[in-house]
Every structure is written in C-alpha cells, then in structure tokens.
Amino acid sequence: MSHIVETCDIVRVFKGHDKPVKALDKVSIYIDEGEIFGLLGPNGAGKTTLIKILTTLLLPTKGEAYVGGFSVSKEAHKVRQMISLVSGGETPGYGILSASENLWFFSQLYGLSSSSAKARIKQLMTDLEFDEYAKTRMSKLSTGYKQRLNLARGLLNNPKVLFLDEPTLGLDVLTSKKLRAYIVDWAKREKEGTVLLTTHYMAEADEMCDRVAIIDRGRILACDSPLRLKQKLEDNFIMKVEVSSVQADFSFVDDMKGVIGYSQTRSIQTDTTSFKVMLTEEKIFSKIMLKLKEQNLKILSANEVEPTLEDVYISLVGRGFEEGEKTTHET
C-alpha cells in the first residue's frame, strides 16, 4: 500500500430514535507519509466519527480502512503502536498529578525506558513552553496549558501518524497560533510524521494543511490543496456587505438567479449583520443592494473579497458552515 492512511468506501451507521443515522457515506480518502491532511467541515459532518474509526475506537459499518498498511478492524493492535490521538477540550491526564508526573505515567504506558522518558518529557515541555509548570497539578493548569500537556502526551511515543481532532477548540488566539506552528514544525522536522487534522476553522486548515478534504453530512465533497480549491472559484464573484441591523432579511436571495450560495453573521452586541454572497456575475450584487435599501438598512461597507475555504464549501452546498447563519456575541 502506497499511502500511510487510506479508507475505501467507509460507511458508519448509528441507531437513531426514529431511523438509522448515516454518519459516514462511502468515504474514500488517502494520506501520504509526511503530509498534513485536513478534514474540514461543520459540526456533525462526520469528522470525529472518521477519526474514531482510523484510531480503532469505532468499527465501520461497511468498507475498509488502513493505517500503515494495517487494517484498523482486523489488525488494531498493530495500528495502535504507530498512532496517537489528541482531541480539543480533552482532559490530558489525572488532576492530582503534576504535568511532569502525568507525562511520566503515559510514557510508561507507551513502554519508554526511564532515560528515554525523562529526556522526551523534558524536551517536549521545553518545546511547548510549559516547563515552568512541570510541578503544577494538572487540575490547576489553564485551558491553554492543559492542551499543551495534551499535545505533549500525544507526541511522547513519536507517532508515525498523529490524529488531531479539533486541537485548538476553545483556545485563545495566541495559544492556538503557537500550537499550530509547533504541529507544522513537528511534521516537517520528522519528515515522516503524518498528521490528520479535523477542524471547522477555515483559517486553521488553510494555514496548516498540504491537502484538505471538505466533508458535509458524511460525504466528501472535494479534496485538494487549499490553493487549488480556492482557485476553482476564480470565475465567481464573492461580495461582502455589512449592514447596521441584526434584523436584516436576506432570504430574498434564495430566489435570485446567479446566486451560488451565501453565509451571514449577526452580532447582537454591535447590532450589525455581515453578509457574504457568491455570484456568477458581479452585476447581480447591485440588485441585492437595492433590496437591502428597500429595508431602510444602513450600509456600513460593501466590497469584493478573496475566496476562502469556507467559500469553497458554500460553492458546494450553497450555505455557510452554520447552516448559512451564525449569531455571535462579541466581547
């Protein structure tokens, strides 16, 4: 097998209250050695389900999946020896133990020798910039430092494949940036270190990944490098307008010809709505502006913007990551 990770028509069905729920629908992807591969999609798209299958925590209903050439369902013990999983928001160990004690505990589960474990723990704590908290109880660490500890735990065994499930979930901007930089550095430094990252943060996938697969409702919609995915939108026009009301009604665009898709973000605090729309022709935007003026809305800004990975998603399904509408409470 030429790929370090490969899935072939993976299907996963869960029991539902009324009928079965298909979380994955014939998912086929491959990841090459040394690649940082992103699985990008909204909450509930099937990202975590796929990672659980690839890390031997869940069996597929149908299809096959391989890591390092080993079947995740038939050779799980061999797969587990070469992988590690880090999830965002996950408790990285035992609260009564210090950061270094937790890492020591997990190093022994991995079977590291005493000398190797001590050197590895010291190096990871230094690299991830939390060695000053070595003797601090895990329960006393901030969310950001808990996630640094979590990542250090995941790298103790120097895995061939590192699975990251929403690794920066709930973290502040600075901590997220540092962790992203370290993960990219680790993968490129190891050269053979492979990463599968799931995220719903478009900028994160764009910044980190060599290739990205966009998943929605259990199906892979597109897979390519972030640059090539965005280049496919070059013939479209992406316009963004901000208006001074959270009550702005954009439903009229549903019936307009030439509208590929749109997303909107409402800010209750500033009483504004930001609306982004993808069009086949720029002139259609003037019709949208007229409709907004009919609502007596104050236009705060209106301009053409460069395509993002979310725009790629919008072009495929016609809506943004949050069902076309997001409400934010800004601070």
Ligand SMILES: Nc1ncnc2c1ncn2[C@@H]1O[C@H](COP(=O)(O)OP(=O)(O)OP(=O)(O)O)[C@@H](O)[C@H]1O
Given for the second form:
Amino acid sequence: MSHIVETCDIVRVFKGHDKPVKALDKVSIYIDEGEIFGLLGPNGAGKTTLIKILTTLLLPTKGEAYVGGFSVSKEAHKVRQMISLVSGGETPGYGILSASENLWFFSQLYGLSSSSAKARIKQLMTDLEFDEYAKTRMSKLSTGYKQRLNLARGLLNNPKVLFLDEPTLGLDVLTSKKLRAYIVDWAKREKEGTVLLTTHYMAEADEMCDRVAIIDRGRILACDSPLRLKQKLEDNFIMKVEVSSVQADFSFVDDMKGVIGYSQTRSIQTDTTSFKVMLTEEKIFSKIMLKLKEQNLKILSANEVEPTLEDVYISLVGRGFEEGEKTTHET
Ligand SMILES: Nc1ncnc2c1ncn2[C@@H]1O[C@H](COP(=O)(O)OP(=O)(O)OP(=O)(O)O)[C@@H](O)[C@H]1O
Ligand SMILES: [Mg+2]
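Okay, that's the form predicted alone, but what's the structure of the form predicted in complex with this ligand?
Starting with the chain above, the whole complex follows.
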C-alpha cells in the first residue's frame, strides 16, 4: 500500500519584504494510513505552510505532494473530499449562530443527510463535552469551547486524513489533555484515520505521535518515532540547572568544548532561570558549575535528566525552542 500522504521535494517561496523567504526547502515526508504524524518546530519553521499545501490552500513553488494518491496541485477537488483542516485559534463558523447551528450549517455544506447529520452532531457534542453549550452563540464561547466546536466541525465529514494546525494553542492544561486524548482515540477508532498535526509543544508531539518530523527553517532535520529520536541521544549527558536569578546568562558555554547545545528558560515570577545543557562527557559539567560559582549565582538544583524531544532539537540545532519568559504549557 502506498503512503496516504507523501511530499516530494516541496519548495515554497514567499515574496517577503526585501528578499524572498524560503518557507519550505525540499521537504520530503510520508505518512502511512492510521498514523498520527507530528510536525514539530519553532515559530516560522514552515509548519503551517506545509499544512496549507497538503490541504490545497496553497500551491508549492516546486515539488509535488499527494494525499490518498491524488496530486494536491492537479487533483485538489479529489483531495478535498477526503480531508479536514482544523486550526487552533480559528473562529469556528458564524458568531451569531449557536454551536449546534454552526455544526448543522457545516454538515449541510458537506452534504450529509438530515438524519445522519443530526446523529453525528449529537454524538460529537457529547464526545467533546459541549452539550451544555449547544444553544450558546458561538461568539460567546470561551477559547476552549470554540476549539472543541472547531474539532467537531473537522470531524463531521469523517475525514480520511485530519489535518490539525496547533490544535491546542492557547488552551488550558485540562482542555488540551482532553482534546489530545480525543484525537488519539478518534484515530484508533477509525482504524484507518490518519492525523497530521503541527505543534511547538514538545510534550504534545511526544505523547500523541507515532512519528515526528522536526522542522526548522523549512528543512526536515529528523523524522522518526519519538522513542527512537530520543534513543539517539543515549551517549550524551543532559544536565539541568536552576539558579536563583532571572538575569543569569549561560551563553559562556558557547565557547566550551564538548557542549552540544543548550536552552534556558527564565521565570520572572519566581526570579529563576532554568538551564539545560547537552554534553558529550559528564566531566565538562564541573567546569560549568565552576563558572556559575564565579558569577555568584545561587544554584537551586542540578540534575542529570532523561532526553526529551526538546533535547533532540537542541542536538540538531544547538539551541532550544523558547528562550525568554517561561511559557506555561504543562502536561
Ligand atoms: N503569506 C506569506 N507571505 C510571506 N511570507 C510568509 C507567508 N506565509 C508564511 N510566510 C513565511 O514563511 C515562513 C514559515 O511560516 P509558517 O507560517 O509556515 O511557520 P510556522 O511553522 O507555522 O510558524 P508558527 O509556529 O509561528 O505558526 C515564515 O518565515 C513566514 O514569515
Ligand atoms: Mg503555524
């Protein structure tokens, strides 16, 4: 069986202000039927651009992509019949219509019969736990409930491939968890339900995806199961240090031999900086500790930690995703 999604050397160039921007640079990936596949990368990596090409909203500058064996550029109408796209932060339909009226409206666009539309809407509202808001105007729903409605809309037509662009963007921990569990469950239940999701939340990609492609500046840097990606780091040492100053600066490790990469996260609230560094040898860590002591920084904790997908990214790029103020996305 050939792959349900396949891209061959996709290049996408945008005009940009002063010079052209290469948003995708020879991207070749494949996804098998039934897989949950994640595209993980920082802001501006090219995730949305790739999803737009695969959902026929944007043409590639070069290369070709296929969904269900159909070319996204030449057979867009065939592709559209078998997919759905749900984007985080998107307004799901019309503000003056209620949640259930919006779903009804979309069910009619998809051409569902009246009886199957009613049953499907009822089921989705129960499964995604927004029965009690069925009659609430969409514009009055909270972000979390808008996103539930968004996902329900995307599932109305029982897509063969569900595309999710940052499905849990801006949602609280509990709602994110629920939606993630629901998506995994949907893919399993449908047996051949395939999901391509983009995210910049490492834990989300790790928890949900069968395989993950790490993308940075339009290029795929690695692609494998989360476990295998992490196993490649087994020979390295990853140390995490927390110091009691939000202004601590660890950039001195840039010039140190044996340092593969690092990331630092500052928390203004607690006036601390958390620093993670990947080393080829454990003994380099004592040199780092000496430097910290020279700076009179109080060390709150220092431990060796297990690799995460963030560390996979650090090993490839030499830096972390997010520097600066702590983002509060926990799982
Ligand atoms: N319509 C456009 N015109 C010009 N440049 C664009 C356009 N759309 C995207 N880009 C550029 O292409 C690059 C990739 O953008 P894209 O939106 O695909 O990234 P992303 O990985 O989805 O990022 P984010 O995590 O912020 O959503 C960026 O440099 C962006 O500025
Ligand atoms: Mg995006």
